[in-house]
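Given next, in structure tokens, is a single chain: the form predicted on its own.
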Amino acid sequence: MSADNKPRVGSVKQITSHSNPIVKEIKGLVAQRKHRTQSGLFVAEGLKLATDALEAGWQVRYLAIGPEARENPIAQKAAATAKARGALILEVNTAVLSAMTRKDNPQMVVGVYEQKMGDISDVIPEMSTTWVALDRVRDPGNLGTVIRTVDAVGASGVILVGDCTDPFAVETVRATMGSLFHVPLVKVGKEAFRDLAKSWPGTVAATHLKGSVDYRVPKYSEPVLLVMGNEQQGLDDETASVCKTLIRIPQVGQADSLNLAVATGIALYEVRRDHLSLEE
């Protein structure tokens, strides 16, 4: 807010040089996690994600719009909304968009947004449906797809346990298809998560190789905590020991395991079965 308590209105800046400091800043956010961590910012590409972010009330720092976007009424509306909320609107050419995103065929809109990451105090079981806890998830595509699936089934959010991949990496953001702006994210350490699981009032179910229960059998009583392990190592025994129900997804083919995002999606749709309907 400004001194007179009026919202700060953004401005418009034309950029034609690849060496512009803002272009370099955005390139750094795309390329390196440390820049995203230090600045608290991240990049999301595309008009759909820009529209989703604005509708969800996320704070926009920059909105870069290329030549096509300046002729697109939806993009023009997004730019006007972002500017009214204090964003700097960057009018750039396609070459500068390519430099920002390191892509030969960039999207017409590139946004820079402020990160939102909660902590364990934001996980309130009594106000929850289902939380998905991902233990040391490594693949950004997997994380993004899980976030998208959590959104699709109406779950409460995603808990990132331990050393996880960056949820604000460009690859993760792209895989969410905009669901990042609607799904709460919480980051916790392993010990804190185990304490949370021990005290959880509803179902705590984890997929595990030692699981003896078919994932379709349990009655998933809300609030549900669905725990998924690392892509390579699965869920460690110590964390598995605090989960009340160890489930397994049956397999009859030659594959020795399922992709993490696929397994999470299968389990989530079973957990949320009674709450999903084609009837509106």
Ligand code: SAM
The other form holds:
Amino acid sequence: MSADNKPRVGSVKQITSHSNPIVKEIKGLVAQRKHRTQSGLFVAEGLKLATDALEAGWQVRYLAIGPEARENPIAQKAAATAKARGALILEVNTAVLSAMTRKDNPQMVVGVYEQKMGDISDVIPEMSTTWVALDRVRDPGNLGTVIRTVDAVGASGVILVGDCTDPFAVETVRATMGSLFHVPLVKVGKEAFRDLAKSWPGTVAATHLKGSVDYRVPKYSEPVLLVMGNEQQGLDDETASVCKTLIRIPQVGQADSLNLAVATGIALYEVRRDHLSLEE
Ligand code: SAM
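Structure of the form predicted in complex with S-adenosylmethionine, please, following the form predicted on its own?
Below is the whole assembly, all chains and molecules, this chain first.
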């Protein structure tokens, strides 16, 4: 909103130079977490993500549209919506899109959005909810894939426990395939998370390689808190000790463990079994 309380309408700007300050700003957001944290902004590439963000009501700061997008009715509509909500529309050539994204074959639309991150007060353990907690997740692809899977099973959101990879890094955002705009994210410290787990009114199930319970056995009474360990170290002992059930996914063969995102997907489909059906 502007000072007179009327919705602020954005504008359109043509950029042809790589050294334009907005191009440099976007490059910084793509390349460095520091810039994303300081500005509270992030970059998402592609028209699908732009339409997802706009439909879900996320705030757009810039929408850069290349020559192809200017001929595309869906992209034109996205640009009109973003402009009506106060975004600056950047009309750029493919070389500028490449420079912004550091890619030889850039997408025809690149958006810059305001980050949204919840805190522990946003985790409401109501009936039929399932929250997924990730302990110190390090890999952007894993985090993005978990966010996408949480969306697919209709779970409530993702709790990032401790020092996690940046959910707003370009690789993470890309791996979510747009689900980032639909899945609430919450950041919580280790101690606060343990307190949450201790007071959780339903099932607290941690997936663990030393778990003695086959993940298909428990009755997951709701609300469910599903806890996943770090890619290298697994779940730390103190956190594991506050989880009521340690579940394990059976394995044969020589693999030590499953990939974190795969394990999350397998466990989530079991936990959410009663909510998922092919019937509309
Ligand atoms: N070296 C780690 C360890 O000792 O736990 C491996 C971690 S694994 C790559 C990442 C996370 O995925 C684990 O902490 C656990 O949450 C989950 N996970 C992977 N395979 C699993 C399995 N077979 N059963 C239960 N959880 C599993």
